[in-house]
Structures are given as structure tokens and as C-alpha cells.
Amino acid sequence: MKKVKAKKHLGQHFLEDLNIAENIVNLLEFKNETILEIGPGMGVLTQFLVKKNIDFEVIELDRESVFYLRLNYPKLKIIEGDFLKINISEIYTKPMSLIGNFPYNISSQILFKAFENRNTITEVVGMFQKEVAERIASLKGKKKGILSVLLQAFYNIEYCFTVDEYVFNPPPKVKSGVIKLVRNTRKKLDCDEKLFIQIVKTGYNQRRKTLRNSLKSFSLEPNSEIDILLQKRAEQLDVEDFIKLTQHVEKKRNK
């Protein structure tokens, strides 16, 4: 059968290097009973996953890819649809892993969904645009962003390796990076989660300013412990620092 034509509107870039594909699959720890591959395309990762003794399924939006997969992997469980629109908690009741050569145009949304379902999605192995992968894995510095902080609160994140453009068809204009996220032991934050997210987003939305200026709307009171933090920019703080700021705001509001 002829190959599937990559569709620009779906952000498809088909990986053609089988060694890289196998290396990505081998990053999974295979501790979870369920593994879901997002956007398998023509099955470059799928061919290695079907050989494992696991409960494995794929979700694919592209009808042409679904047709190709049904012909080549007749026993494969295929969910035809959009991962971003499925209800994880309704479909999956046990811890699961996500894997994929994720479309660049929705890769951040996939990770936000993992964050929202972090007690179910306990492992993610994926290919991203290199800049995005580095940002997610970065602990401090200019590359770090809102999603980095939120994910690092609940996942241990490792930047695994870089992938060159020429191993894809069609080749993207940028290099790619493979990262791995594994759920850590944190059950919940030691502060109000909604307020924590609000403070992180506010700090990064004005990332060139010091937090003393970007967080003015929270009416932070002088405090020797947080004064040092307020002199910094959002990118210079880690998860624990943002928790401290959130706890300070909570105390003020509860007075």
C-alpha cells in the first residue's frame, strides 16, 4: 500500500529512522498496564510497541492513517478521534503512559492535558520541537515557561536526546527533542493549586519584570523570606519558590 501523505494542517512529519523510533519506545518503563500512542501515522513507533506484552492502543485523527493502520495492524486497537477531546477519566481508570511523535502544533496542549490528568497519566515519552522540549525540561533560566513549572511540580522530567530534521518526511524546519516525564511522589501542592497557577501565569506573562512588579495585583506584603524572591524574575524561580509565594498570598487573604 502507498504511504500516507503528510498533512500540514495536522502537523504531520513522519519519522523514518527505525533506530530512533526503537530508542523512543525503549524509554518507556512499561510499569503501567495501559499505553496510548498519540498520532501513530504509519506506525513507526507502533511496530515496536505491538511486540511488547502490554495493553496497547493508539488514537489517530487522520482517516488516511487509520485506514493504513487497519490494513497493516489488523489486531491493533485504534481510537479514531482527537486526543485533546477525549475524557481521560471516563475512559481510563488505571495509571497509563502516553507516547508519540507529537504534532508540534498541539504538543503543548497534550502536556497541559497530561497535567490536568496527572494522577492517571503517570508517564509521558514524546517527541517535540527541540525548543519546546528544552523549555519543559529546563529547571531555571530563560527557556523555562509556565508549562515547565506546572509539569515540574508533579513530574520528574528528563531531556533524552535531540533528533535531526533529515530523519523525517517531510523534514521540519527545526530540530526535535525527545523528553520523558515520570510522575513524582507529590500528591498535592502545599498551597491552593488554582492560586499557584494564577501566580505562575501572572509572573511569566510579564517575565521581563521582577516579580515585585509583575505580581503587584496580589498586594504582597513585605516579608524577609519572600523579599529575595520578589527581586527575581519568574524564570529564576523553581516550583518550591512559587509555592512559597502562593502560601504568602494565602496567609494574607486569610487574615
Second form
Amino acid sequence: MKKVKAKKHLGQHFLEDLNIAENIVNLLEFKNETILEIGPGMGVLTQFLVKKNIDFEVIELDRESVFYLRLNYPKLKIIEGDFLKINISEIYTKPMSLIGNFPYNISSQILFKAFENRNTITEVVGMFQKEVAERIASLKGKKKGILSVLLQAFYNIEYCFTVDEYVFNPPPKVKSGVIKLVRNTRKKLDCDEKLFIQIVKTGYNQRRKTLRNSLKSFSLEPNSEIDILLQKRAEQLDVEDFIKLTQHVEKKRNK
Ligand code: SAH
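Output the form predicted in complex with S-adenosyl-L-homocysteine (SAH) next; the form predicted alone has already been displayed.
The complete assembly is shown below, putting the previous chain first.
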């Protein structure tokens, strides 16, 4: 059967190493009854997932890949479309898992969508550009970013393994990293969530500055407790620290 021609604009790099594909699939805990694979391409992960006794479906944007999958996996449930456009909470009413060798051009958007639907998407196993995977999983330091903090608030995140370029066709320019996110027990933040996101974003937008400078617009009143935090830079703070800062701003606003 003719293979799918890799298209750059869809971020298509097809994994050819079956051991790696099986290892990725086995990272799932199979606690959720429903699993959605994003961007199956020619089905390198799909072939292992269809063997499991689960409610499983795939979403693929590329018509040529959908055609290929229909021929090779006649029973497979395929949503032909764009993952970024589907309404998760309308389609899925029970906790579900996401898996995929994700299209790298939309990896942040996929993760942000998981964050927004965190009570439905309780597990994510996926391959990203190595740098992105490391950033999401990193707890402290230069690699950390806005999405790391937001996701770490609600998921336990593990960097699982690195994948070399040459196991893909065509090989990407960079190495890849596989990570696993599992929803933690936190129901909600102990502060105003919108304000929390705003503070994290503002802090990271000027990440070289100390928070005292980058968060100037919030007119934080220094007190002994948050003074230590304000001397640091955004990347040095963890989720709890950002919650503390948010609570401080809230208190001041309610005065
Ligand atoms: N999982 C396959 C293919 C990875 S390449 C493998 O490992 O070999 C990424 C895949 O995501 C491609 O098949 C591409 O067509 C698909 N894709 C890209 N953007 C998408 C989107 N917005 N929604 C769903 N699938 C998408």
C-alpha cells in the first residue's frame, strides 16, 4: 500500500521504530475508559492501541492519512478534523486520555487545551520537540515557561525518554522527548485563577527581571513574606509561590 507523503505544514514526521511506538503506548495507565489519539498519521501508535480493550478513537486532519487508516484499520473510529477545533467537554463526559506523536507546530496549543479541559483530560502521553518536553516537565530553572507552571498546577509531569531524529521519516531537525502528564488531586487553586494566570504570564513575559520589577503594574505591597519572592525571577518560583503572590494581590484589592 502506498505510503502517505509527509507534509511539512501538518508537522508530519512518521515514526518508524516499532519498539519506541510500543513503549509510548505502554506509558498509558489504562485507567480511563476512553482514549483519543491525536494525529495518528499511518498508525504507528494506533496499531498497538487497537489491540487494547478500550474505547479508542483517533483524530486526524490529513485526508491522505485518513484514507490510509480507513483501508488498514476498517474498524477504527476516525474523527476527520482538527483537534484544536473540537469541543472536548461536549464530546467527552467521562475522564479520558490523550496520546500522540504530536504535530510539533501545535504542541503548545494541544497542551493549553488539556489545561483548559483538565477535569476531562486526566492523562496525556505524548511526544514533543525535546526542548518543549523538557520545558513542560522542568520544575525550576531557565527552561521553565508559562505553560509549565499552569500545567504543573494540575498535573504530575514526568519526562520519560528522548527519541533521536533518525527514527523518523523524514527526520525532524531536533530530537524529541516523550512526557506523561497525570491529573493530580488539586480541585482548584487557593486563589483567583484568572489573576493567577495573569501574574504568571506577566512574570514570564519579562523573565530576566526580578518579579518586583516585572510585576510592578500589580503594585504589590512588600511584606516580609512576599519580599523574598519578589527578589526572585519568575523561573525560580513554583506553583505554590505564584499562589502566594496571587493571594497577596487579592487581599490588597479587597481592602
Ligand atoms: N503519529 C504519527 C504521525 C505523527 S506526525 C507517527 O508517529 O508517525 C503528526 C500528525 O498529526 C500528522 O499525521 C498530521 O497530519 C497530524 N495533525 C497535524 N495537525 C493536526 C490537527 N490540528 N489535528 C489533528 N491531527 C493533526
